[in-house]
Amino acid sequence: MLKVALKMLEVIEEAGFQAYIVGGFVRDHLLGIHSNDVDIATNATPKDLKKIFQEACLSNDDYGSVTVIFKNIHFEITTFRKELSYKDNRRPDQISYINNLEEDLRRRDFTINTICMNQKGEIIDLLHGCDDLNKKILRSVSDPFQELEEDVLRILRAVRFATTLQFQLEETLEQAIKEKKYLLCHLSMNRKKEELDKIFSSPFAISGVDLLKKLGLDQELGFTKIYKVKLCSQMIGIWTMLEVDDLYPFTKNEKALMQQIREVLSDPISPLNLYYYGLYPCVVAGELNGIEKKKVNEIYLQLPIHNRNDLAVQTKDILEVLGVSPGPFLKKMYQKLEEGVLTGKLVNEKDALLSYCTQVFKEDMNE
């Protein structure tokens, strides 16, 4: 990835143009942490970038941002730029292009994500994020309580840095977003939840969810509940414990999820619960009730049954030794064949469930 990267800014600049990868890109590549996402700057603007790679696409034409397939992979490039004005607390309503690297950096949310490298693969660091990444400080290019009030994501952002990074929020920018914190408000549940998710599926997920207490954000963001979250390595537990189903924009397989997970968490290695709800919910549930997810795959896998299918009778059996045509009855007669079977009632032989089969039809016509 490095290697096409440093190779798109050869050709950017033998086109006579300035060319950096910056950002999150560098910031994980000095960390050690592998990225697919390069973000490259320049001071060729999009009419200068469609010169060069005629496939480029104007993706956001107002925000001097450029997307180019270049050795199969995808670039963001974006032309050195000022803001000079934002609307409803997130976007630039009006930038200018500029032709310098420092005053484009500036507009940069933290210095950890201004941190620049050339063609030669060598590390421009004009902010002195790379003092910050040293140390684990989050902090924010300028003055934090006016950076929040221009982009409100911006709060969201530095809990999910400060969670997945595991980096520590600098003091003025802590305050800033306690200050801050109510222009959430403007932020779409969308983008909101998109970096809630990078924060609950994030190895620190639970770090970020003190963080949140910690700040006061959880009333702006509708947690309610937040004070029921456990330890989870699933995202999807995090969400179910918020219990914010009909507030944020999850989608139906989510939603029903989450409840599936609320209705097995009494007892998640409940022979019943693995078999109609299924392994992944039970896993989950498991793990929220401190069960190990090892103990409920082996008890899942000790089920004399999985589904239907391995009963050892099949429909026309069942019709065959009662003597009547298929029905309704069917439905209820297989769950408790199911029943039967998974709590040890019945032996999943062939000659003793049709032998239940025929005790039960016979209760039934007799009540």
Ligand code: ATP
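Positions refer to the first chain, counted from 1. Each form is matched to the other, and the largest set of C-alpha atoms that superpose within 1.5 Å is called the rigid core. No experiment lies behind these values; they were computed from the predicted model shown. What changes on going to the form predicted in complex with the ligand:
Relative to the superposed core, K50 undergoes a Cα shift of 2 Å or more between the two forms.
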Given for the second form:
Amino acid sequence: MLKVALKMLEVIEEAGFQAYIVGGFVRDHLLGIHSNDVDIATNATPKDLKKIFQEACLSNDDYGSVTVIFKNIHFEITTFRKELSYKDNRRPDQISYINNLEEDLRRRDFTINTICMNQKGEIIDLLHGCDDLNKKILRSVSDPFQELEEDVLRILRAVRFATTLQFQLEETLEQAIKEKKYLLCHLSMNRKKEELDKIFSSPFAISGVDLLKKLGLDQELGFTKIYKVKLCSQMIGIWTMLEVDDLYPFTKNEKALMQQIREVLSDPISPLNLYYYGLYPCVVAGELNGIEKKKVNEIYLQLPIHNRNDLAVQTKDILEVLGVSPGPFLKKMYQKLEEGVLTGKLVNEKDALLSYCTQVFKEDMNE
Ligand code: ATP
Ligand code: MG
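Right, the form predicted alone is done, so what does the form predicted in complex with the ligand look like?
Let's see the whole complex now, leading with the same chain.
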């Protein structure tokens, strides 16, 4: 991936511009973490880049940057810029293109996100990001109070990096977050959820939750049930405990899943729950109850049936033995058969199931 990224710099430089890899890719590379996308800073304008990459180039009009997908890697190429003014405590509404890397780096959020790599693969560290990277400190590039006021998303980015990388917040940044947290109301619920998803899907999610509490962000984010959150490797498990289904923009599937997890929470390894809800909600609920995934899996695999087709009888057998035509009673009959087999009251064998059907049918007739 690094090779492809360096090749990309070469292509831009050959067209007569400067180009550096910057941000997450360099940071993660130095930390030995794999990244999926590469950010490039250049003095080529979006117009120049469109000439270089032609149809491979998608422009993001909102940001004045372009995206190029090259050898399956996602490159976000941004022209060196200065941010002139900000709107609604979120993103600049006026920028100007500049011709100076250092000045471009100064508008970025944290020092560890300003480390660059040139076309030879050499590290260029104009703002001493490597010092902070080695000390595992997250430090604002400029005055954190002003930085957070200009763009309040940086509060959640700070919590995200502190969580995923297990870095400490530099003291004034921490103070600034506490002071400026009230501005989070200006951030859209979509943007909040995007960052929170990254925090909650980290292996260190629980320290992220603790940090949100420590900084007092739980109130600003509407997390009144944060005290209920327990360690869970699945971010949906954390969202389930937070009970913010209607506050954040979840998909229909996510909402349904959270509801299912809650429904099986009291007994995630009961055969009936495993059968009717399926494995995944039970695994998540199991984890929230301290039951290992392996155990939930084993119990699931041992279920005598996993769906209706696994029953040793079919509809035609039932109708034949009862001597009746199909009707609504079948639904109830199947449910009784499934429950009987799953709870071990019935053996999943044709004769046993059919004689049970006859008995149930007679009882129902007498009712
Ligand atoms: P990752 O891609 O791993 O999520 P990243 O740091 O690369 O992390 P991006 O959103 O890809 O994050 O942004 C690329 C770079 O742009 C950042 O490293 C940072 O230098 C700068 N940046 C991004 N968002 C902001 C922001 N809100 N304020 C200031 N600088 C930012
Ligand atoms: Mg990135």
